[in-house]
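There is one chain below, alone, in structure tokens, taken in the form predicted on its own.
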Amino acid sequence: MDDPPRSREALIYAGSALLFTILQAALGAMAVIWPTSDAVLATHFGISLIAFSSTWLLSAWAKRRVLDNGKGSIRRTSYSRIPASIFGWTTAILVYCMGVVYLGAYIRHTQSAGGCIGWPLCNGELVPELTNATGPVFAHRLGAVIMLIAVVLLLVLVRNKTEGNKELLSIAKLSVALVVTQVLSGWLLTSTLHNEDVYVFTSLLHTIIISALFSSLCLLAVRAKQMSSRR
């Protein structure tokens, strides 16, 4: 039996997952051996996020391959109705999301989460005094709200501009569900801040959700690009 043809797309995803996993491990080792600033350590999570997203994309590619081979009920949709602006806006939101993630990782490494007590208000104020740890934490909260609005608007854009493309619409809806859950997990994180036994699990939940959200947006960007380029 002949070997199945290689897919360049799948090789890129697999190679990216391997590369960024190695980079993450190397950065972790360097942090143990040599003194490293909190700002540098915060990039550790960003690298792991890219490795996770690459694996997510590879899984999605494999699922599409099975469906395209006639082993599922979903068929390939038309590429002629997908404007390039979907890819552009999704990419912009992805870059912004990475910034919010980096700020959150920085807060964790500097142990500044206590800069804002209470939720949704910060220290009982809509706009608190932005001193010491309060500034970065409040900026992260504000960034999360903007992220929520941006992803919801992205869903509206996908719905209005793709003329009912079920695949892109499904990914956009998943992204909205994840960003809403992420905001709520932020509330849960704040509520358990002074309970170390529970805080470990709420912090892990917060990390898992943002990883899934970033991966979902990556998939939306990739599929929007592929569809808009195949006219």
Contents of the next structure:
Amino acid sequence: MDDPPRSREALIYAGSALLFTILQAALGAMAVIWPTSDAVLATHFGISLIAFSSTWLLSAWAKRRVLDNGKGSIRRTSYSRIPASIFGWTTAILVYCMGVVYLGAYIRHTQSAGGCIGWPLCNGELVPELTNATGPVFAHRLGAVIMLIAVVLLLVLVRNKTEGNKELLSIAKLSVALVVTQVLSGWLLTSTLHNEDVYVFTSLLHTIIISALFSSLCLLAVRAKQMSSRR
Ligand code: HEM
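Moving on from the form predicted on its own, kindly provide the form predicted together with protoporphyrin IX containing FE (HEM) as a structure.
Entire complex below, previous chain first.
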């Protein structure tokens, strides 16, 4: 028989995936029917990200469930001493990440990727003149560097505050690996800007990695919350 609270958890993930996919489709349809601003179009990406992450959370839940069933009970390994601050910081980073994502999607919809040529310098300068397309692209890069630092600090926090909780530590490590790859894929994107045939793939890579990164951070937030409330 199903364990009711855990089934409720799965229903929330499945319901959220359904809701945000419908929202995504509705926004897409509205954009085709009515003229839609670039700012509104850029929110499209954030909605798809939530739908994707909900599915990721559902699959992680199912995996945990299989492991639990294998043991015939709910696992209770090292759930003690998980401070609420892990959940708080991860949620703050997720909100911040949405800002960086929004800027990236804004660049895509306004076709302003050429605003910064070169990497790590932007148009040969550490801080360029922020005119036209350069402003959002430079802000996106700056946002990416801050995000990289934030996720590394989160790993340090998880390592120091969870007394070696293996599950949280491995999700935090995966998040660091993904944020590093995300920044590197941004560099790849920039260096293929003038080759349309390759750019379509580097752009896709950038999109795939952020989907995994956002989902990984969502999973960290959910697991940290569950473990801290079981103290
Ligand atoms: C944590 C770091 C980063 C995140 C979360 C992020 C996220 C995103 C997202 C979500 C998009 C929109 C994709 C789409 O609409 O299909 C995007 C676009 C873009 N990003 Fe990033 N990005 C990051 C780092 C970087 C870096 C370091 C660079 C440059 C060196 C960069 C350059 C770009 C460019 C040029 C675009 C526009 C792509 C296009 O027009 O197709 N990104 N980014």
